[in-house]
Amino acid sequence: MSVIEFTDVALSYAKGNQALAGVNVLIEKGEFVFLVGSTGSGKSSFLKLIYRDELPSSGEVYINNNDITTLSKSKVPYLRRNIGVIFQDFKLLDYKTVFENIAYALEVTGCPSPEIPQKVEDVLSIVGLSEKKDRLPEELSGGEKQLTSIARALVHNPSILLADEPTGNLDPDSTWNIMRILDFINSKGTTVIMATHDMNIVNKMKKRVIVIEGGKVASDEGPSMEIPELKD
């Protein structure tokens, strides 16, 4: 079953700069995806369509079967509930707790605040930072803050996890702890999607690889593939 498909997909910025032309893919549910490329090949356009922050030019962009290009900005947020989206810079807010920082992932989509707590300490546990739930973002190291970043994205239990460059700014050891919760999430039956540098990381991971050139899919492989270092 298809969760993500791309029909003939192109992207163009202002002043015609093109990100991405003529992209076709297909993701199933519960897939994890590698997505590559060196810097502006048009990794984070493709994710960015994904969680409709961008429209495409041309072509159509359907999430379980849903063509999203035609979806009614009133209906975005009801999309996104079921997306979750790690960035590299962690986009957490300063003057918010941990805890809060998930929290008001919640509260700003209306769940009911009886039930914030709860949801808010089971993502905390799944990524080891419950005893951590009081401190502010200034106070955490940067594995920490990433790990902020993912119970955040998890809190709404979203049926996609897309990841752009999340490792980018992290040592060996919180990069492999993060590697291991998305791999733990993805177990359980969410669709992984992760845009990466990280040839490192891709190969010894052994999943799927799109990788993307000039804006275009250049190649789509199983995990068998092994993609040499890319060159920005």
Given for the second form:
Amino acid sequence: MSVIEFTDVALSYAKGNQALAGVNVLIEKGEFVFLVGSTGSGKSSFLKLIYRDELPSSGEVYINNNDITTLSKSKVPYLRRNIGVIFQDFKLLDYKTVFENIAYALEVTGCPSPEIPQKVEDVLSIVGLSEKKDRLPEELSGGEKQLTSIARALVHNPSILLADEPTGNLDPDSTWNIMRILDFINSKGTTVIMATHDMNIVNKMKKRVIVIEGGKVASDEGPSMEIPELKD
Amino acid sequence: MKGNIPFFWRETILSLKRNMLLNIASASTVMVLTFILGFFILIVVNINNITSQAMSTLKVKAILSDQLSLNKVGQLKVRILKIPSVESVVYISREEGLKKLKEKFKGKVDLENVPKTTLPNILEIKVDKPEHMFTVADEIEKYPGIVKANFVEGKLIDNLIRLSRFIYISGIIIIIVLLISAVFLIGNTIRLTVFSRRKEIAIMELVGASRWFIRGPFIIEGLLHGVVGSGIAVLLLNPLYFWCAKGILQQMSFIPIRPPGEVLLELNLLLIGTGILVATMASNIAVNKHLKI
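Moving from the form predicted alone, what structure would you give for the form predicted together with the partner chain?
Now the complete complex, all chains and molecules, led by this one.
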């Protein structure tokens, strides 16, 4: 069963830059997919189309068999509660603790207050940050910040997790810790799509790899493929 | 939504603490604008009051022919009363007129030796609207027995009518301009607070918060700016008007200024209402500009 389907998708920005063109991709439930490509190739645009941060100029994007390009603005929040997103820059609130940053995602979506602590504790234990729940982001390492961001993305129990260069700012140890967590989340049934530059990760993880170059799918290969170094 | 109110308040209080200076700037903008608005409304209300009072005391005076019998005067009164815009007609004989004049200038001008034939017999006609004085005067002047019909300072009435219309129209224009500029000014200040919290907004959008949830704390913030700003403006304007009204009533009692008790309650409610409305509207516009969903 496909979770994400792009049908002849094109995306142009206001200034006329063509970010994506003629993209046809099908991603099944529970897959782990790497999106690779040089800077500006269209990886982030691909992810933005999935959580409806951008609308395609043409073509359709289906999430769980629903065309989200026709989704009304008022329904976008409900789509996003089913899609977790993490970024290279973590996007955490500096004045909130780890616990509060995660709880915030529940509070702003109207989750009843009594249910929040347990849900936050559950995701903290998945990412292994229970001990540091009262710390502020400035007291955390880069890897721990990304784990907090992952925990926040997971707190709605999404069926899709999007990761836009999540290890871009991390040291190798933290990078592999993040990858282990993402792999674990994927093993529990969540579809994970990760945009990355890091070919070392891609080659070691042995997952499906979609290469995007110049806004087009240059190749879409299964887990066994060895991907060469990318030009930057 | 009801269960989310504590969250809105908590977020609002947190934002007020974190953006103290911007919040003070925003509430101050509301304060200055509602103060100017209130000040201007008081001026308009009082000038309108002065002109309408001045106009309401003016009457058409019909000078009667000396030969007219009292019986004929009675018939004339009935005829004049039939004119739709006429409210009352009062006969003032020359003796009565002189008596009134003497009372008016008692101790100032000696009128004791003025012969009683100096003044004519007249009819004093009160009309419903000052602008009808012209037509009533023109009409009754044609009636036999009336030598002349005029009203005191015809030009003055004309000027008062024009002044009153000018104040009314320009008042409405200035109030509209003030309100529009208030929305822009407050909107700009609130946009700064919204901008300082763009990260929260982006995160809220990302994790699936609805538009209402994102806007809620900002709208409450705008509401507080409105209450505080217009509240301070009211607290400044009230004693100022009390002081001015007291001074005018004591020193220049002939100026019919509206007593504070008559105007301030309505004005205060209007200013606080306007402050709240404008600030929440401005807040809503500002946050909408940052929302992508």
